[in-house]
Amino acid sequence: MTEPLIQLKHVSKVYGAAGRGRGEAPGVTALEKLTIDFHAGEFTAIAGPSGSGKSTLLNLIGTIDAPTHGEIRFQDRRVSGLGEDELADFRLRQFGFVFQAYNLIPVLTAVENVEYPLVLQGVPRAERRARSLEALKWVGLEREGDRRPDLLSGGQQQRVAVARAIVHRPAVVLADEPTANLDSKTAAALLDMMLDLNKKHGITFLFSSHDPVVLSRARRVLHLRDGKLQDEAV
C-alpha cells in the first residue's frame, strides 16, 4: 500500500485546558488518543451522533485547529506544529472545504465564488476564469456562472461550494455536513456528482456526516462515539 496522505498519531483535543488553575474544572475532550491514516483517493466518512467529535476532526485535518496531544502529518511532513503563516499558505493550497451553509460571497456570482480561491494565490485573471468555468461544468453548472447566489437553489448553491473547493486542485476536499441543508433527493444528487468527481478526477473527499445519505455511498466510514473511534466498515 502507498503511504498515507494524512496520518493522526495519538491525536486528543481538549477545549478549555489550558492555562487552567487548580480547582478549576478539567477541559472538555472532544477527540481522545485518535491514531488513523487517510490515504489519497478515498471518498471516506466520519460517522457520528451530534457532539461525537466529526466536525473537530475535520478541523484538525484542515489545520482550522491544532491538536493538544499528538501529532499530525501530511504527506510525512508535521503540520502540527507549523506556525500561523505557514499553515495559512497550507491550509490554502493543500485543502478544499465545503461547508453545510454554503458560505458562498452573496454580492459575487457563481463562477466569481469559485474563482475566489486561486485570486488567493494569484492566479492571472485568464486562467483562474478558466479554470472555474471549468470546474463548473464538472459540478454541472457550466450555465449558471453569471447567477448570483440567492438566484439559484439550495442544491444549486452546494455545487458551487464544490467547485470552489476543487478549483485550485488541492490534495483534500473536506466537507462538514454538507447534505445537512438539503432534501434527500438532492442531497442524494449532489453525493453522486461528488462521488463521480472522486472516481474520474481522483479527488480525495473526507466527509463528516451522520446522514444515511452520505454513509451509504462512502466507501470507507469511520464511527466516533465521545471523541473516540468505536469502529470503522469498509
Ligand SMILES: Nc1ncnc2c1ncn2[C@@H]1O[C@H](COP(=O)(O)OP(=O)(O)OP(=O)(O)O)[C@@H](O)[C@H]1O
Given for the second form:
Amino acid sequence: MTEPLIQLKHVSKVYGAAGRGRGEAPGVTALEKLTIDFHAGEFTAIAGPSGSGKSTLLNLIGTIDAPTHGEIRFQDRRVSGLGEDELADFRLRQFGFVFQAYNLIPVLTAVENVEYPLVLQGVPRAERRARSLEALKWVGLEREGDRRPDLLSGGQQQRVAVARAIVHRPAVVLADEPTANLDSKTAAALLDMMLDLNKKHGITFLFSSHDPVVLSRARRVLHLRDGKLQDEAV
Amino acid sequence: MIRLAWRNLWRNRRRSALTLLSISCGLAAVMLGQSLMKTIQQQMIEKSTGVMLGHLQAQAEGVQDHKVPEKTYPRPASFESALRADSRVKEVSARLLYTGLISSAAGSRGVLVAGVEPRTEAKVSIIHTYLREGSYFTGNPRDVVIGDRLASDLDVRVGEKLVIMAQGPNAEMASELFRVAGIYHSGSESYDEQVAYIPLAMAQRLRGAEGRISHLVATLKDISLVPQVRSEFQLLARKEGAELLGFRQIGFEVEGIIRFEDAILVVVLVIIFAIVGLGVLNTISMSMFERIREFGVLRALGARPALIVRMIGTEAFFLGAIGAAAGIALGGAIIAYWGRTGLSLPVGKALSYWLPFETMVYLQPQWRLHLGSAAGLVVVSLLAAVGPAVRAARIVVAEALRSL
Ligand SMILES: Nc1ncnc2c1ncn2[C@@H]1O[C@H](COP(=O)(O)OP(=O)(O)OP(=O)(O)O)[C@@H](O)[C@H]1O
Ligand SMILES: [Mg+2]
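Next, report the structure of the form predicted in complex with the ligand; the form predicted on its own has already been given.
Then the entire complex follows, led off by the chain already shown.
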C-alpha cells in the first residue's frame, strides 16, 4: 500500500476542558484516542449515531478545529501547530468542504459561489469562470449558474456546494452529513454523483452520515460510537 | 471581495437604508450648521469692519479701550503715507472719537462724536450706504450726519440746526453749531441713535485737539492680508507712537462670538459623529451576528482572517461613503436653496443693537469644511467597523459553523 494521505495518531478531542484556571471542569470527550489512516482516492463514510463524534472528526481532519491530544499528519507533515493564516492557505489548497446545509453565500450566484476558492487562490477571471462552469457541469447544473442559492432546491444547493468543493482540485473533499437535509431520493442521487466523481476523476471523499442508503454507497465505512472507533466494515 | 461586500450591504435593505439616511442627514445637518455659522460670521466681520473697525487701525500706544480710544495722538504722517503707498491697501482715513452732547430745540442726547474725513471715510466705512435723506456731507465744515433714531429723538430734519457740546483739553466746555446734512438708517440701534458724524477738522477744533486723532483706519483689498500687513508696518507705526491693530483685536466681541460659534460647531460635530458612529456600529454588529455561520464557511474554504476584516471594512467604507455622498448632495441642495431665497433669521435682531445686520441670511457653502466633515464621517464608519471586524476574524471556524 502507498503512504497514507492523512494519518491520525491517538487523536482525542475534549470540549470545554480549556479550564486552565483553578478547579477541574471535566468537559465532553467527543473523540478518544483515534488512530486512523486515509489514502488518496478513498470514498469513505463515517457512520455513527448522533453525538458519536462524526462532525468533530471531520472538523479535526479539515483543520477547522484543533485536537486536544494526539497528532494529525497530512502527506506525512504535521498540521497541528500551524498558524491561522497557514491553516487557511492549507485548507484552500488541500480541502473542499460540503456542510449539512446553508453552505452557499446567499448574495452570490451559483457560479460565483463555485468560483470563490479560485478567487482566493488568485486565479485569473476568465480561467476561473471556465473552471467553475466545468465544475457545475460535472454536478449537472451548467444551466443554473446564474441563479442565487435561494432559487435552487436543497439538492441543487448541495450539488453547487460539491462543485465548489472540487473546483480547485483539492486532495480531499470533506462532507459532513451532506444529505441530512435531503429526501432519500435526492440523497441517493447526490451520493451517486459523488461516487461518479470519485471514480471518474479520482477525487477523495470523506463524508459522514447515519443514513443506511447513503452508507451503502461507501467503499469504506468507519463506525464511531461515543468517540471511539468500532469495527471497520470494508 | 468588493462585489461580495457591496452585495452584503444590500442584504438588509431597510437596515442599510436607515443607516445611510442617518449618515446623510447627519452630514447635511453638520453642513447646514457650518454654512450658517460661517455665513453669519462673514456678515458679522463684514458689517463690523465696514461700520467702524476697518481692517486695521493705528491707535495711540497704551490705549485701553480699543473700540473708542480714550487717548489721542498726533496724526502719524510718514506712517500714513507709507501705508497709503502700499499696493495692498485700499484706503486710509483718520478719525477723532469722543463723547459729547447733541442738542436741538426739542432736547439733548449723549452721543459718540465721530470726526471723519468724508472723502476717504466713504471708502473705509459702509455708513454712507445706509443714507436715507440728504447727503453724506456736502463740503460744509458744519455738516453733521446722524441716524434716523437720533433725528427723531431730537425732532430734526435735513437742513435743520443742531448744537454739539464737548469737553476741551482743560475740562472747559465748548460748543459748535451744525446743520444736518444727511440722515441714515443702518438698522443698528446704537449707530442710529448714538453716533454723530462731523468733519474731522471741526471735531478737532471743538475738542481743542488740533492735529490729533484717535486712530487711523485702513481697509485692505483682501481682508486675509491683515496679519501680514500688520506685522510689516508695526515698527513704522511704533516710531510715531502708534500701535497697529487688526480688526480682530479691536472688535474682540466679534472674535469672541466667532470662537464661541466655532466651539458649538465642534460640539455638534462630535455629537453627530458619535450618533452616526453608533448607528454604523449597530448595523455592522447586527449584520455580523446574522452572518457568523457564513464567516465560518468562508474561513473553512480558506479565507484568511485578514480577508474577513477587509471585507467588513469595505462594507463599512461603502456605507460611510454612500451616506457621505448622499449627505453632500442633500446638504448642498439645502444650502443652495437657502443661498438663493435667503433664510430669515432672528440672529439679525439679536445682533442689531450693536451692529447693522441683515435679517435675511444668504447661505454660502463652505466646501472645505463640508468635505472635511464628510471625510470624517467615512473615517468614523470605518472606526465603528474595527471592533466587529476583528471579532468576526477571530471566530473558531468549527464553532461558527455550528451556529445557525
Ligand atoms: N463545541 C462544542 N462544545 C461542547 N460540546 C460539543 C461541541 N461540539 C460537539 N460537542 C459534543 O461532542 C460530542 C460529539 O459531537 P459531534 O457533533 O461530533 O457528533 P456527531 O456525530 O456529529 O453528531 P450529529 O449526528 O448529531 O451531528 C457530542 O456529545 C456533542 O454534544
Ligand atoms: Mg454532526
